Amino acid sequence: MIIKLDATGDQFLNCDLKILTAFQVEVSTTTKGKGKAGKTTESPVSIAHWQNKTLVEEFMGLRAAATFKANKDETLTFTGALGETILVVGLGKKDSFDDESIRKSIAKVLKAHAGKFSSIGIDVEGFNTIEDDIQTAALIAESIGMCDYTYDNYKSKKSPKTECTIFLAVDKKNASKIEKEVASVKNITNSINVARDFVNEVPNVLNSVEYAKRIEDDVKKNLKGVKVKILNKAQLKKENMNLFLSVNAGSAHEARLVHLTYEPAKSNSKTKHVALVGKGLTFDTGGYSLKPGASMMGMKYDMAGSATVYGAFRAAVLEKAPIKITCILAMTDNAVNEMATMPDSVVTARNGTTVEILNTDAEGRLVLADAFDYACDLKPHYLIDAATLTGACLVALGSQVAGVMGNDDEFYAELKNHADANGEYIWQLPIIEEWRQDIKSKIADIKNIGTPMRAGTTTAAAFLEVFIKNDVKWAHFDIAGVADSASHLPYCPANGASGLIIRTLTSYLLDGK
């Protein structure tokens, strides 16, 4: 789909579908309309906010009108005196219309009706229930962009592409600031779409190698100042990153280690630095503590970590964050030869701490343990990680939400401020001094697993602060749930990679406070 933008609302009378929208109140003698028999009817829908007053006169001769109730998602069509398809589109109670709200129902519309028209026009004015025109026009815009996906590169037969030019009839006096603001939304769902893409990409093409290089590709041809540095075997070798090359030692293809740096034009040594690292396991078989074969399939999944973190710097950038931004993203697969690292290992890490690898299935905290060291050398003030890192995390916090762990309350508290005004499901979950103590060894410093079948998330977390330092704010974003099949949200695709929190982060890094 193409997003157009018309200030003045004119192209919108010479669209193929309208869409407009009601609001469910409490007294039905609101509005009174002729209706076709010629008797007087009443209407129990708040339409005050339609723009075009001809549009509510015909709506209001409908014997229908009478008994539209502006439930949420109920809908009515009918045809306008120019031949066009009208749709009037139920929200519900106005009081419990959000920002959400907005972005689900102009996914749901655009689901059911976007292939069936070449042109499609949305009264902006009628979703505004939060004053906003502008914030308003930014929500719809973002609801397209991310509907606006398809994954079918393996597919004989393509799915048809639908050219649908949309249109956000708007005030003309907040014209140039919505088409400002829509340019700036589509820089993050572009960012989501493409973050989506390397997820949903398969295993036996994108293999770390291929991942490196492709981050490479996308960076230099769309971001502008970005240094990139990417670290082969030999140069992680000589980095002590073993644990990291332990997970990769079964693999026929090399770890990569991709490090990524944005300053913003005004920089200096009090500018803010925030190092995002991601988990870029391209399949993971569980190595030697070898997955059942059910378990196994979606393990192409398992690097959206770094697909996210990439996502959100990808747009922060675009959108020229006001801060420091350090991306690393650590790449390999965990396969199975007669080189793989065998249960009751003992490694030490990049950081001197020796790990005894009681289950190599737990391989995720291992590679993101020296990618931790190598960022906090960089001496960033905060740091955060995503990785889809534990099956518990799906357990305890379902496919809705993402847990977060992490060193500082009020960092927390941050992110969990901009995942609510992005409509995204975040909860912290502790780390106790219980659970560090359940990852001492008795041969080592630390084992890479607790007592089984006991708070999997947090003792992984346990693990992962050990090799924080510096001083650095941290937060741990465990989005194994959250990460693919996100069919509870009709802007996300119900299969495949979800693009999930990339919103969140990326509002963090614009924020720039």
Ligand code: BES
Second form
Amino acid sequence: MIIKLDATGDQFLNCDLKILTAFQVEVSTTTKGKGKAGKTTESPVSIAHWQNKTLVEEFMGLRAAATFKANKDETLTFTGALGETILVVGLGKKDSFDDESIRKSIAKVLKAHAGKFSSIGIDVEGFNTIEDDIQTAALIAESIGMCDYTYDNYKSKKSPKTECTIFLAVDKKNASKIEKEVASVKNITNSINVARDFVNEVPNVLNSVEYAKRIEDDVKKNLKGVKVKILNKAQLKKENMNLFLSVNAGSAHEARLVHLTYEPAKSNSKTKHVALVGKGLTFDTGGYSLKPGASMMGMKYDMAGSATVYGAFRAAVLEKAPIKITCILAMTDNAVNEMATMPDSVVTARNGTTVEILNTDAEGRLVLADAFDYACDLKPHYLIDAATLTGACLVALGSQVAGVMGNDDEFYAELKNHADANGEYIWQLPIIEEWRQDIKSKIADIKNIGTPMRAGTTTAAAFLEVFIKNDVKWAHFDIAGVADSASHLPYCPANGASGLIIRTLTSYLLDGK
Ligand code: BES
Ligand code: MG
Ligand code: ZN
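What does the same protein look like in the form predicted in complex with the named molecule, given that the last one was the form predicted on its own?
Now the full complex is given, and it begins with the chain already shown.
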């Protein structure tokens, strides 16, 4: 789908499908009479914002208009005088129609109609329930960008792609500002779709070596000025990343650590530096602590953390973030062969901590532990990691809310503001002293699991915390629930990669504060 702006209204006029809105206005009237006198509240439908008087007349002349109530998601379709299709979308009451309602409404309409028309006109002012036409256009563009995604690489019959141009009818006065905003949004939604492609790619194709190559290719092609360093197995050994390598031990593919660096044009030693770290398990069998078949399905998504931070990094670079950003992607699968790490093993981490590996399925924290220590050596001020770390997070917060844990409440509050501003759900879980005790090992410094079936998401975070150093402020996003199957959101595919949390992280990176 191509988005174009139309400040003259000419292109809108010629579109095959025109999308307009109607909402309910509350009118109170006092009735007098012998019987029941009092107040009645009516909800007449308002289309006062329609610019085109011919359309207004056409609508008013419809018999169906008399019963159209403009309830939220209620639609009325009719054929206009030019033979075009007019779709009137009900928004319900204007004041309860917020940013997320705009995204959802556009997504629902597009899902129902996009394939059938080659040109669609959207009356932006009609969706402007938030009294900000620039933001409204941005939200519409965001929803369009996020909807514009299918994953059919492995279908012999591809889903038919009708080239569709969407014209956003906007007011002349803000057209150039809206144009800029829409271009920025495109950079973000394109990056979300690139990340979704990585996440959806199958594990027999996307192994660690291939994944690192594809990231490098994308950086070289699209992110001018970003430095790429890729550590192979020998280099990881030299770096003493033994926990990371213990997860890779049973694999047919070498582990890779991708290290990307972006510096803004104006950068000095005081420039804010954020490190992003992502869990990149291209497949998680559980290792010797093998997952049962049903739980193993979907474990190709276990690299979603790395794709999420890469998506945010990519968008932030394209949008010329004002801060320095390091992006570390730790890639391997967790497989079984005669070299695979056995439960009861003790391995020394890069930072010197000895770890008793009691469950090889708690592998994400091992990979991240060494990646954290490596990242902290680069002296970032902040470190954000994203990982499909625990099934327990799915139990606690479902597939709608990402769990966040860390070591700085102010940092969390800032991230929460960005999540709220982008319509994404995150919620903080605590790390308490008792859970730090719960991961103490009898024979080594720590063990890689806490008490089974107890606070699994937060004991994992208590483990990760051990590997943060140099007073780095840290936030850990457990995205095990939200990384895929976001069927509750009309602008996400019902199955497969969601692309969620990328907007929250990008928004934080671009803020620069
Ligand atoms: N990749 C899984 C977590 C996961 C589970 C993600 C379900 C998405 C959906 C992780 O590596 C894992 O296996 N965690 C274990 C930890 C346990 C052994 C302490 C889990 O959650 O069962
Ligand atoms: Mg696992
Ligand atoms: Zn895993």
